[in-house]
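A lone chain, given as structure tokens: the form predicted alone.
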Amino acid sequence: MSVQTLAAWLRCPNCFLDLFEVTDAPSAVLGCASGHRFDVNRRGYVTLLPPRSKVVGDSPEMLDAREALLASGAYAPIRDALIAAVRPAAPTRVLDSGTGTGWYLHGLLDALGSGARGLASDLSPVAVARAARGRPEIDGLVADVHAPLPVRAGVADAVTVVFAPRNAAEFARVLRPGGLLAIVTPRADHLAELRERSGMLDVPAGKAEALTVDLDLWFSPASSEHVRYALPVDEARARQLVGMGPSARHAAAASALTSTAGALPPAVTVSVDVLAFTRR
């Protein structure tokens, strides 16, 4: 990451003018022609939340659980399917929205090879710092996907969204025409055995179909793959699965898991759709 490569992605969250490096500032600063200024964190990211925003991202504890699970290879087939969906488009600039620890983005950029750059965007500063750490080809952005993104129009060749919220209109705006949107979304049977025992949040049926309808104004379907397999699970892995997602914010889920730890199944079902769409 450099201030120049970071600025090349971004626009001001206040007036929507392009950001640039403020070269006469005593430290790393981005600014726009209207005079708005934003400090670049020493860890390699900038925070561009809307004015007076009070939204909160994932906690360090949630990210620790996610990092441990992903490092074990538990979700490697999902990452492989994401890479297979994106690599044929040969993008050189990838926005990973809701990046978390950046594990999916890291694998994708490794597969794309030298010359590819990524923008790791998340609501959690801790997540963005982890995603950008040790990866000079990744720029970091703290932003709220539900607000107008502080990202320039048409700047991305691909946008990836893995188990994260979506903003179809903004993804269409930041993608160049012909660019690729790749989304990983769970099916209703994803982790069903664990949901029954832990009180984890349910996954509505038909998410992939609903998503295709929601995107129809801007995108055409390009590919789809259903990834489904049995994942061996013990108490430690079960706690990671519960603790890494939104269910971690619900005390009932952790309490239920503790009371049923001895009744855990030997494996849980991983079941997700990997969907790719082309920007019209």
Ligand SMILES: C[S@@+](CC[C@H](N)C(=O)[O-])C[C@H]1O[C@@H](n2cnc3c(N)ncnc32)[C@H](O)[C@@H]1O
Contents of the next structure:
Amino acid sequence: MSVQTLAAWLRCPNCFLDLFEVTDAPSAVLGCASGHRFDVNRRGYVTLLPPRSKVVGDSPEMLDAREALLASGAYAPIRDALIAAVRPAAPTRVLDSGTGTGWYLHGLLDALGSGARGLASDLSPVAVARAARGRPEIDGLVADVHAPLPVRAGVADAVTVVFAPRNAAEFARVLRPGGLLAIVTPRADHLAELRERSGMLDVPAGKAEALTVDLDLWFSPASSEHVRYALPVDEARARQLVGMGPSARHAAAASALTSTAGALPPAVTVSVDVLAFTRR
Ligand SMILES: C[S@@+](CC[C@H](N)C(=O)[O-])C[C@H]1O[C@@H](n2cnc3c(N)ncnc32)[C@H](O)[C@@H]1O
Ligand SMILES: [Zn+2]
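Can you switch from the form predicted alone and show the form predicted in complex with the named molecule instead?
Next comes the full complex, this chain leading.
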């Protein structure tokens, strides 16, 4: 990232004017024409939360669990399906919303080749720092997806959202006409064997259908793939799967898993939809 490449994505969270590099500041600073100023962190990101925001993103422990699971290749088929859905659109500017450790964005940018740039956005500063680390083609943004995004209109060729919260109206605004929105969302049977044992949160049935209705105002369906496979698990992997999800905040989930560890199945079902939509 550079201050210029970061600024090119962004608008002011207070007054919505474009952000630019403030060149007469002693450190890296972004500013708007109204005079609002934002420090750029040395770890490669800027925090643009609305005033008095109280929401929190994933904790470092959840990120550690996810990083370990993803590094093991457990979800490689999901990343491959995401790349297959996005690559034909040949985007050069990709916003990954709720990026986590950036594992999907890294794979996608590697597949798209030189010239492609990414904006790694998440509510968790620790997540964004990890996603941007050692990746000059990635700019980092700490923002709340449920607030108006501090991202310029029409600046993205593609938006990706993997297991993360969505804001259809804002994704529509930041995508250029003809741009691609790619979403990975779990099905009701995703990790069902672990859910039964650990009290992990259920996936509401009919999620993918509800989603399509939600997006209907701005998007047309482009492609859809159901990725389903058996993932071998041992106790360490089961812990990572529980620890990286939203249920990890409930201490009961981890202890329930411990008490039934002997009864772990040899494999769990991975079942997700990889859906792509075109911005009209
Ligand atoms: C289940 S994780 C998925 C992370 C990553 N896409 C992956 O699959 O590895 C959900 C992510 O969304 C982020 N998140 C939660 N609420 C958010 C919000 N309101 N705005 C932006 N990000 C949010 C969390 O911090 C977390 O990194
Ligand atoms: Zn401003």
